[in-house]
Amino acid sequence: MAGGGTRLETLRSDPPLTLRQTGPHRVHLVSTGAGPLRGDHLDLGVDVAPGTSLEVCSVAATLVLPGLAEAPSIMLVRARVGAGATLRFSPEPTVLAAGCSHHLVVRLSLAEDATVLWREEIVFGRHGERPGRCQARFDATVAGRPLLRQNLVVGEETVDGSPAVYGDARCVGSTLVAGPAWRPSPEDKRERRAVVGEGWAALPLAGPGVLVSALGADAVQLRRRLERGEDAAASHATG
């Protein structure tokens, strides 16, 4: 809208993932059916018009379940953020129930001066169970240029227990913060350094952004550590 206002023009969904407007520029994802189950293919498209802002949340965690199909479940999220627009994408965690097989794919496209905070949290199974398998792929571009390419695998026994990967953690998460405020200034010769805390790290990217990564014993600890990293990422902002 002219003047930078926000209006939800189109809101369309079908079970098991239903969209509900909960504020002037806020949408919540609501699970209205079981799943995703093996064989399900869910597709979520988000288009934030130039000069507007949108926050996407969820009312509860997503429980990925096993099923009778041989094929994995797929969750594809496609998001486009226009010039001068802002997107905050911060749903509740994804829980990988035993026996599930899941692919999570994110394709995020940012305009040159768009801003985003994108948080993902994965919990390794319900209480007392091993997780199913998950492959999470994240691709982000700014004005068509790659900003972040990340691939994460959960549920491989040789990987999950490695002290070089997850160790004894039960959750893993990441937050991408990006936008013109994190674009290095040609006049600023200071080295952009990583900030590391207990169980988390904020790593400046080559482009205009910072990636926060964290591990946790449970979802509460993971969220706390990601938020600490997000606060640290703000220190990299130039404006």
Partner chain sequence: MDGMRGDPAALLLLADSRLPAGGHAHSGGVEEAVRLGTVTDVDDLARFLRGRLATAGLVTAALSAAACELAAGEPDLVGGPGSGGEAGERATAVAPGPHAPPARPYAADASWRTGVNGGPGAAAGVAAAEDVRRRLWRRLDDEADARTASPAQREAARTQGRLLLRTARRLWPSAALDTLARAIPEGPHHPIALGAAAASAGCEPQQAALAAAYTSVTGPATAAVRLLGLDPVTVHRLLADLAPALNDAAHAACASLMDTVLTEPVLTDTALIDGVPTDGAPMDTTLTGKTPADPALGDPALGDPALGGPAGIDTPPGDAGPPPGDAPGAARAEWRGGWAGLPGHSAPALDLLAEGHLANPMKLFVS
Given for the second form:
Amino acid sequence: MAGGGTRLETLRSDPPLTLRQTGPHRVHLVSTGAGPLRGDHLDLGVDVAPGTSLEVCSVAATLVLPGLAEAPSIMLVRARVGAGATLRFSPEPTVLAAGCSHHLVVRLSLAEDATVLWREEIVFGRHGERPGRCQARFDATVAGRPLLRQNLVVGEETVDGSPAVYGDARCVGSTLVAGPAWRPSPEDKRERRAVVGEGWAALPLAGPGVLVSALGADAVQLRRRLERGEDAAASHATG
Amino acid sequence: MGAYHDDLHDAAEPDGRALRLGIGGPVGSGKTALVAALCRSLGPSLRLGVVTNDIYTTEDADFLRRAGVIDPERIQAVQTGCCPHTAIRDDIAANIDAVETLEERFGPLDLVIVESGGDNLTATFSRGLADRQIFVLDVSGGDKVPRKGGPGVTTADLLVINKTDLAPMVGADLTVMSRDAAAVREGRPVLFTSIREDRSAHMVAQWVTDMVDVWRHEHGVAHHHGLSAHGASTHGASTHGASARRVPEGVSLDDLSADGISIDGVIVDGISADGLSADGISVDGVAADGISAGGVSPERKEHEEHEEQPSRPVTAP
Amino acid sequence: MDGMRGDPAALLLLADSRLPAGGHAHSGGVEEAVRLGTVTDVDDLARFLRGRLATAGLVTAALSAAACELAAGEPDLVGGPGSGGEAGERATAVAPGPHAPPARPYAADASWRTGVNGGPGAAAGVAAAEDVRRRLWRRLDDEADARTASPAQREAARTQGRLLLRTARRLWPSAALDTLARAIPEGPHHPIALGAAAASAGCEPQQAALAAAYTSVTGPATAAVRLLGLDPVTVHRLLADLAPALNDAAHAACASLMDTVLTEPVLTDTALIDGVPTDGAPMDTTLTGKTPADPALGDPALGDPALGGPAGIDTPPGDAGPPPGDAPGAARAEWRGGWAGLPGHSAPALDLLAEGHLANPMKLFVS
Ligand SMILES: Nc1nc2c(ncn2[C@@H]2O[C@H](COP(=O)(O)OP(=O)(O)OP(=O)(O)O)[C@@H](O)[C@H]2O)c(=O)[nH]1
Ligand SMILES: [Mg+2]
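Since we've got the form predicted on its own here, give me the form predicted in complex with the partner chain too.
Everything in the complex follows now, all chains and molecules, and the chain you saw is the first one.
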């Protein structure tokens, strides 16, 4: 299945998360039920074959709700991007409704010359609401080497409102842009410089990528900041 | 960017490396001006590196880079986190790192100058960082400063009292400063300078050159071929071990000590050079009224402004 | 802390803010926060410190514990005590007589984690073992890189690490510190240097973690005292209040280190330690399932084995990658578990502060 043309080989899904092909290279995630609720366990697997490209979007924000169970809701996303392949993963934000308890785990494995844009946005509760709890873990590797490993914790007293963590922001987001175009040059001993704006920064990683990190008062502002950072990150590219 | 040596030598191990010269003193006394002057006069003959300890800006490093007195790459700026004295005395790690980075990149060097951030009178360099140190005061702080002592004034290998050109304006009596300094310094040398007027600080450069020579002799630093003749004149220099005790020719010990000033080790430099006459230093000028505060009369001041500075104000022919 | 066997006096020395290793010039983001007005008083500072400890503090604690364990386990890579390997010789050479550092109580316990089959050629084996050790240090340092998105923070961490390593090599000379310095000449991340220094001083991983957690808040606290003119006693009270959280962070750090052993595969080849396939094996195999090359496919974050297999991904059978080279004399390392699962708690505000600070020329602190 390598080669120039992209063909969506498999598309399997069950409610509450449904996959729908909306373009030759595009899949939409469609929420067909409420939630995730506590106790739900959702898996999403994305496998981008070498030399192909894929875009994953969603139609609406994911609202994480409390539900009745004790256990947290779990969303596990695994993605592999093969040699020379490109993935753009930019779903709508995840909103943490009051009382929810959510685990979000992302494993992103990139081949040496794979390219990715991976955006994640988390909104701390609906309007005027205190957020529930969320633990997110993001692992990105390039040919097995660690590129980015991050945990985000929301809804814990230690981090909420800390000027060291989110300050007075109501949402947090990041976009990882990675691929051979962002590989640091081997003779460059010094760290590459970040581009910094109001509430966002495009942070060149030690490996072949840039992390755009942003905080915002609301989802709209967050998106605007992330997009600005993504533009800046694009300008970091060399290839 | 790191200075890393693949061996287990102590960082303080002196053999085979450059002399590390600390330059300390209160804010604005002329440390950076002195560093620039030393670069000017020693740059042609010695392989130099400079570390600045800026307090709030990179102004000193920037100034030196702009001044064009040294390859900008050879200047390392260190940030001191509110505590300039900590960085040169209690926790010298960042400064050592900067010095070693210079040595690694440009070595072998003859001299690495470390300028401390401007601080108070108690700030001195750790012996782990600086092999020799110069403490720079200026006359505008008042002529009582040397009397107040403090480790910088009393123990520095060389005390430089700068901005003698301002003495009349601020009413500082250089004779008093000289006498007080000598009294607390137990024979260690003192130099008066006006770097504004003598932009090469020749006498200080001379002293530093002597120190580098002694250092090389003691620690076996390879001479840089063809450059062992120093840019600053070594004329008349006589060094005894690690400290220079020189009296410029033309100054008679007797004359000065008669006045109650212990001249031992006090070297007078750049004191209104023309007032001190062409043959070096006019003893009368020193001992009598030449440099007392009111002593530099308005006429003389005027006179100074109209005459070119001799390029070697003090060193005798 | 009960059950702590390492040298407590060494821990005090290591965590002392007077340790001459350049720490005093770093504010941990406080200077920029003060400039921006997000930290203006003691209450802000309390929230700042708590958040910093829960994020950067926890991460550095875990990395320090890992480094301490790696350093303590190092001699075993050349075949354990008495093998006469280079590491043993060097350790005696640099620490002779009565000044020799105390035997590391922890070192013996770390042996279960590593093992090397020395080949026939002893000299080649020693060189290969040194090579393995360097790769392991670089691999751990890469893990620190992956947890430090901000280049300003990486730079600050490496500067501090380099200075600490220099100081530690004079205070507690050891083969591990020498290897680390050679492996990462530009300077390791600070927690890596701290962990290695801790092991060399005779501390155990939990103490290394505690020292790391402690310094992650004391530096910023001191900076705030200076920058805001806060009452130093009030600020120290904040630190005293954080003591239980510091202990918890050290515990959590060590627990996460244990988890990596349980959930992550055994690295059996130097190439895999580096994460690079050596023989041009198709990239797919290294991206698949729980191969050693991608320990991330374990479950670092939650330690929840209930998280099932990938949906929609056909997982080819696990291919362990190229067989380890068995050239004569080559040492073969076996490192149980990588460090993929160690915490990576990020603090977006700290990242923004660090970058803003770097960009601003008017400052008192390095970071
Ligand atoms: N009149 C006069 N001014 C001088 C002399 N030497 C230096 N200055 C001036 O004094 C000011 C301070 O000099 P610097 O060399 O920056 O002093 P510093 O000791 O390095 O100051 P900090 O690093 O800020 O502590 C500058 O404006 C210099 O031009 C001098 O001999 N006479
Ligand atoms: Mg200066």
